[in-house]
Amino acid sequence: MANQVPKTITPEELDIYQWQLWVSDFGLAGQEKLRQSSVLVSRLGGLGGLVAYQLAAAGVGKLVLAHAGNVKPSDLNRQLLMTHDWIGKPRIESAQRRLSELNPRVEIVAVNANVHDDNAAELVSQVDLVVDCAPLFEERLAMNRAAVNARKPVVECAMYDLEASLTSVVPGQTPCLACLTPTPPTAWRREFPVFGAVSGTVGCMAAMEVIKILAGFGEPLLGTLLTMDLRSMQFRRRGISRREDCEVCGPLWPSVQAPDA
């Protein structure tokens, strides 16, 4: 029966997720898909922390979280998984503690390392979907390569100052990050102007992209880049195209044969 409760959804979970179960094209079937899904989030700062928080709240079954380093005072204006009493201690432990307090039903794999070429493939292999929140393009491009090679979807989100952007990548169906940014920008820095409200805004929107892709409803931003300027509250959507010579995702696309003369 269409309205039958999946056997793995417990009465406690029905109570916890009740309000989102009322979303007409999500329902119990969507909740079960989230429960069976796994997501990698890198990193857990002002952007990734909000993504992880919303995914844990929504009931995603497994979160693999990658973030190195210790909590600093300058983290606390935006990194809502970090607390003042945790200054000087590992960020990943604070994130794991806070998320477990929110939803102890979620399996959390805490990795005290940032993503790089040597660990990206192994981390991506553990999950169904990747959320890229890294501040450095070297990390972003390493995750992109690993995800494309593994045919795993990626939600790409970024912010700077009061601006932010968001898109979703499905290897072989949409452009990948390397189509848009083949090499790291030379002027990009790890530290930049940021309000927590800006990173939180795009982080919540990125979490919604993840939920839509995993549960199979709504219209994800496939082949579309959403940009936002929160100074003026202007939001824009524009189509993005793959690069035919992209070294990362190019091999996934069928070659175009010239017509017979």
Contents of the next structure:
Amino acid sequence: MANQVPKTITPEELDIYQWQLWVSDFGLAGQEKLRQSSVLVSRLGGLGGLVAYQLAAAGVGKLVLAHAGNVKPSDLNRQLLMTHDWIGKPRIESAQRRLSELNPRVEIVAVNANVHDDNAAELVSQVDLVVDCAPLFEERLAMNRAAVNARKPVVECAMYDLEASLTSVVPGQTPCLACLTPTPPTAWRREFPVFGAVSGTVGCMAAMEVIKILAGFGEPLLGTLLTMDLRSMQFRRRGISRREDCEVCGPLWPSVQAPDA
Amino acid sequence: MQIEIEYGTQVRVASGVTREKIETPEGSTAAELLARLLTAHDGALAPWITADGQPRPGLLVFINDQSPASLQNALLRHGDHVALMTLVSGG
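Output the form predicted in complex with the partner chain next; the form predicted alone has already been displayed.
Next comes the full complex, and the chain you just saw is listed first.
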């Protein structure tokens, strides 16, 4: 028996999303969930640009995009939403233009600012899910805190050299970023070696995590850090543990009662 | 006993190796192994490991692909695979 077409999916959208609608455990119901969903992408560099690009292509209803600063020549090996003709102009405008060209049906909220302690909660409140692609751990930890407080899932993706990692945080069900590092690592440097093909790989995988979580199918990386080394093409799933004294997500976990004496 | 060490991201670059095998006394803990690695690599891992084998913020340690709750209490066994890598980010 044919599925009922949800009233909000138009014939044009059926054409555009036809190939992903054929995914048996996604289908029209999954597409409708994506259409009604909203995602915050923090920074639109090598990672976030690809995440946003794939989410726009897949038909996520609303993207809130946060990225400050102007396009620099050194962005262009990996930041595929930025173009040569936009060097010296705001990154967020280049990203918005490229995403609107790809899928004009997606509502885009462009924020010419990076995430920090003062705006994280307000940005997170606008969406159903957050994707963390920022270069600074101060930003990442601020967004983690806001997302955990709001009980919103976070897809954490990262890269270095030819390596990358990916995990999904569901507050109260999985460890959060602060479980892995409660404070910014002092040995981390904001600029680091990487190829655009590495950021593109993990960015697309992060987008797939988002789609699975929003549409409710597949098996997201919950409590699991996927690490990938593209030099040797080795992928490993590694279990991560929550920190019982985590100040961010600890209060969400049921406390263990001492047995009666 | 012999432990296989895997290095990733920043600690791979700092150590100059991707994998190596290390001999440790029977009954060694993961913290004791980290202190041994700090010495074996002439302090190159000092940004991520303290002298008493504790991880500094940002170092991830996995024993047989699972992060232990405590490195001091994590007893190692012959043939264990220990992976060290740092948290990295976007850009």
